[in-house]
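There is one chain below, alone, in structure tokens, taken in the form predicted on its own.
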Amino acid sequence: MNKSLEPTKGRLAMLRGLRPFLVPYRKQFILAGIALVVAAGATLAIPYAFKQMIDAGFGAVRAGDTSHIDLYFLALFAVACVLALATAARFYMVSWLGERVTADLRSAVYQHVVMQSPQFFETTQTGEVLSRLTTDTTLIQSLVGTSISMALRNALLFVGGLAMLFVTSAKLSSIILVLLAAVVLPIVIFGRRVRKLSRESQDRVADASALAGEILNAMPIVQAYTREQQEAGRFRSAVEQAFRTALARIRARSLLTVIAILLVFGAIVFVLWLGAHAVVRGDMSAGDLGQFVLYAAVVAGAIGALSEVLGEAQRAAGAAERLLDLLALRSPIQPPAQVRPLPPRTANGAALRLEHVTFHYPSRPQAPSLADLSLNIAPGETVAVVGPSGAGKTTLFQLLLRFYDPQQGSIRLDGIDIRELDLHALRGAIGIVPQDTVIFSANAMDNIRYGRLDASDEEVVAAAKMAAAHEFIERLPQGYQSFLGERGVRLSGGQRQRIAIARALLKNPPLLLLDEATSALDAESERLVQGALEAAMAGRTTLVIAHRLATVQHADRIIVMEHGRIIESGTHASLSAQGGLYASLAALQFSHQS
């Protein structure tokens, strides 16, 4: 589990963190509160109505007067009608609040997650985040839509019932109050145990979800290595671990329920036994005892329900804790306090300058990926970046996009430090074709239009033609409307890469980053795309990462990186003549091709 998402607090007070999501709906809470008070009042009126019916109604019948008994029953039915309407109104309002607050919370968490830097996604499993968006928010929905209402309702019934018990018989009520006080201690002790187990149970479910997400995203490899049974076994073990943890929570809650009910009702039965003897002695009327019995039942039921709600609240507190921990995370990449605008775009593209840039990944602080790197790229220049794996080429692109900030040095786009630019403005000025192509579960038209959402169909088709993608898209069953499958599974690797190139070309940025943009293409497609890219490079600055040197021979300049430093710079001809690292790589590749 990601350490940054571990709990920082362990109290029900964590639920206070949900207040920003509840405050916008004050009106609905007030309406629900009114319905709640009316329903509780009607419930508390029923025992009093029974007392009147027993003492006055049946007493009048014994005296030969039957004119009032119908009135008492009508009054009792009227109270039941009020109770029914108020309960229905309360249920509707709190259910609406539960759904509304949960929807807002899910949206807020997802929006917050997508704003995090790549550092967050390198250390957090996707399945864990999805578990928080689904399982944890469902617990919050139960809390807001049911538990809070039940807690307030039963708290009102408890307070009101207890007050009416004292009105009916102060002596018996004092005894029952002392006995109930002795019940609270074991409930509190076991409640803490339930909360701890609830948190552990939710963590185990998140672990199982994370494992499932990881494996489902790697099914071709799993099946290629025939590891289906092994992965199914791993998931089964994770599910069983979650089940065992949940079982421990269920046992604790069951024990809590048993203790609460036995102690509460044991105390009430004892007091009622005393009340029965009081009636026999003539100290109480039958109606008083009936009223006391019903109010005692109301109080006991309220305590039992509150113990149940406490268990739900403990689980919801764990869920709120996890969600609020996630919302409390702050990306290390923050927009500047004072934003500087980019100058107007020129016909040649953007100027780029790196000054003494040093960077190491947070997970590897002792090993710099870039070390005192300086580079000046003129507008419209095409610069190829070559070197062995681990030289820092991809890291350079990540810094240009400001996925990370360098520990030392600065990067300037058109003379402005990129840390002074709005993140969207910076990234809007950069187009990238990554080595690992991303295709969304949509049609071909929408996948290309992702580069510029306001592009017309004609512009999308033009970009596809430039990327040599138009021909194979036209051959798809529904052409540009063809669904490409999750992660583009219906396309070959080369086709996916041409879709990505078309997307970047449609964006039409002043700075274009190509990370092995033709690595997944066959010879014919590479020839077509290479020609398209050369045309697309006109009027913009381009950086190209390439392992196949044949694709960058015609670059304006080639820089050779090793261990995060630039060790050579020049054209293909000049570098080949120097006899350095580039010459060695070129000799190896071109002799192999020959």
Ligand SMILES: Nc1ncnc2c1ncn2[C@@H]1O[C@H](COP(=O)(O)OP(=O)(O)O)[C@@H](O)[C@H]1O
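In this text, the rigid core denotes the largest set of C-alpha atoms whose superposition between the two forms falls within 1.5 Å. Quantities reported herein were computed from a predicted structural model and do not represent experimental measurements. Positions refer to the first chain, counted from 1. First, how it differs from the form predicted in complex with the ligand.
- Superposition on the rigid core between the two forms places the CA atom of residue 171 2 Å or more away from its counterpart.
- With the core held fixed between the two forms, residue 282 has its Cα displaced by at least 2 Å.
- A displacement of 2 angstroms or greater separates the C-alpha positions of residue 244 between the two forms, with the rigid core held in common.
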Second form
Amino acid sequence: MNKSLEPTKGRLAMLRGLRPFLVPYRKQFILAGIALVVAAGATLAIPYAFKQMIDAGFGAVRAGDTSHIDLYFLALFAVACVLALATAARFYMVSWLGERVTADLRSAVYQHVVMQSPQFFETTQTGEVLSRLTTDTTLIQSLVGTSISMALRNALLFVGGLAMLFVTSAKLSSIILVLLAAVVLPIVIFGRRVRKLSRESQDRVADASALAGEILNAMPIVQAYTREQQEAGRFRSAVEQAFRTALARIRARSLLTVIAILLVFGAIVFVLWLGAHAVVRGDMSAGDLGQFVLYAAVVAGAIGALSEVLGEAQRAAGAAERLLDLLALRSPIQPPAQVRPLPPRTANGAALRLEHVTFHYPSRPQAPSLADLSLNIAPGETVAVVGPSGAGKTTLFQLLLRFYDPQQGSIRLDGIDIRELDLHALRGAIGIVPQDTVIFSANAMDNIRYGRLDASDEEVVAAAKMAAAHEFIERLPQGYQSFLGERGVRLSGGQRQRIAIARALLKNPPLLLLDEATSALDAESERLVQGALEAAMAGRTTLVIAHRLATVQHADRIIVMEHGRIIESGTHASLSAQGGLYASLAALQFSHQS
Ligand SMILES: Nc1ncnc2c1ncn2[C@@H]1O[C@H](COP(=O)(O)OP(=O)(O)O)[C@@H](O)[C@H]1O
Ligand SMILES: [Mg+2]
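Got the form predicted on its own; could you also share the form predicted in complex with the ligand?
Below, the chain from earlier opens the complete complex, with every other chain and molecule after it.
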């Protein structure tokens, strides 16, 4: 298990940061508080009612008067009723708060995470984000949903119980305080050790299952290399490790049980013994003694619970700190203070202008991926971008979508710096078919409709036809309603690409970006899609990245990139004649084909 994902202890002050999530539910907190105080009051009243019953009730019976006894039992039952109702009310309110606050927190964190720029996802692992959303929020839930109320309730019980102890018998109380410290402290300390051990043994089990998960996913390789025995052995030793850790926990727990029972009963017996003498001497009544023992139990229980709550609160504070850190994160891609609107769409598509753009990825400050790149694209133009892999072609598209901002230079869409545009307006004007297609685990219809959510079924089908996807979708078992599998595993690479193209075409954007959109297609479907794309390029500006030069020959202009720079630019004919990089690439590819 990843160490950084483990719940760690944090400063309790961190919990203050959760205030904004608690404030909306002020009313519910007050109601929970009332229920809590009533329940604690009833708990504290029970030993007193008990004493009344013994002394007055039985005393009266001995004196021959039985009329009171019913009343005392009735009173005791009434207290129990109040306790039951108030406890249930407290549980309901407090659990409701825990679930409510956690749901809000989860949504807030997720909403915040999906708005982060790609830079965030480069440096943060998805597993880490998921663990924030589940483990950390669950810790907060247990804090709000139980720990806070446990702490308050036990603090009340502790103070109230202690006061009642002294009211009952100051002398015995002083003795029992010392005894309580002597009994509760070792139990608390030892209990913590047991809890730590039990968390450790959970971790070992998690280790073993992580190992199993990895291996089960790689079964074909394991069997092809005949490593079954080794893998079984590796798992066995992980399980044995878990067993040994569990054994340590079990031993500690057994010891704790002996110590706890001996100490607690020893203390009770001792105090009862002292109390019995006091009763015999006539210093206190039998009821007083019973009341005293019950209050002592309440106080001891409160101390134990408080120490437990403290440990939990500290872990929750660690979780809160990580969640709040995440929520405080600002995406480096910020909307402008003053948004400028895009001019209305023209019949030809968008104009694009890059001026001296220099960009390096945040993780690679030394190596610019685009260097002093200038480019001017007229509305309706189709520009092909070619060049060796790593030249910066995909990076160029990322900047156009404003996934990153360039360190120098500017990018203008229809004359407006894209940093002055609303982020959604900018991205709404761009359709992209990325290098790695993304298919959601949904049906074909919904996957294409992702491009424009309000598109009708007919529009989806039209887009699919344009992308040469209609035919194969029709042949799927349930046509457009066919589930495509997780990440589209039930499709071939070329089919996935055609779905992605249909999605982008459905959006009908003024600027279309195709990043090796036909790389996974066979020659026949490439010819189909190529024809479709050429039709789709009408009325919009298109940038096409392609490795196969045959697909870009008809572009209005071809630019050749290398090491983040444009090194050549022209048409297929002019570039071939130049004898540069393009000419040599072309010579290589076309000689193979012919
Ligand atoms: N997220 C990233 N972080 C750091 N470097 C990157 C990242 N993506 C791409 N690069 C680097 O930027 C350069 C250009 O990459 P890219 O634009 O993907 O090339 P291509 O022309 O093959 O599409 C490469 O050297 C690549 O290693
Ligand atoms: Mg690329």
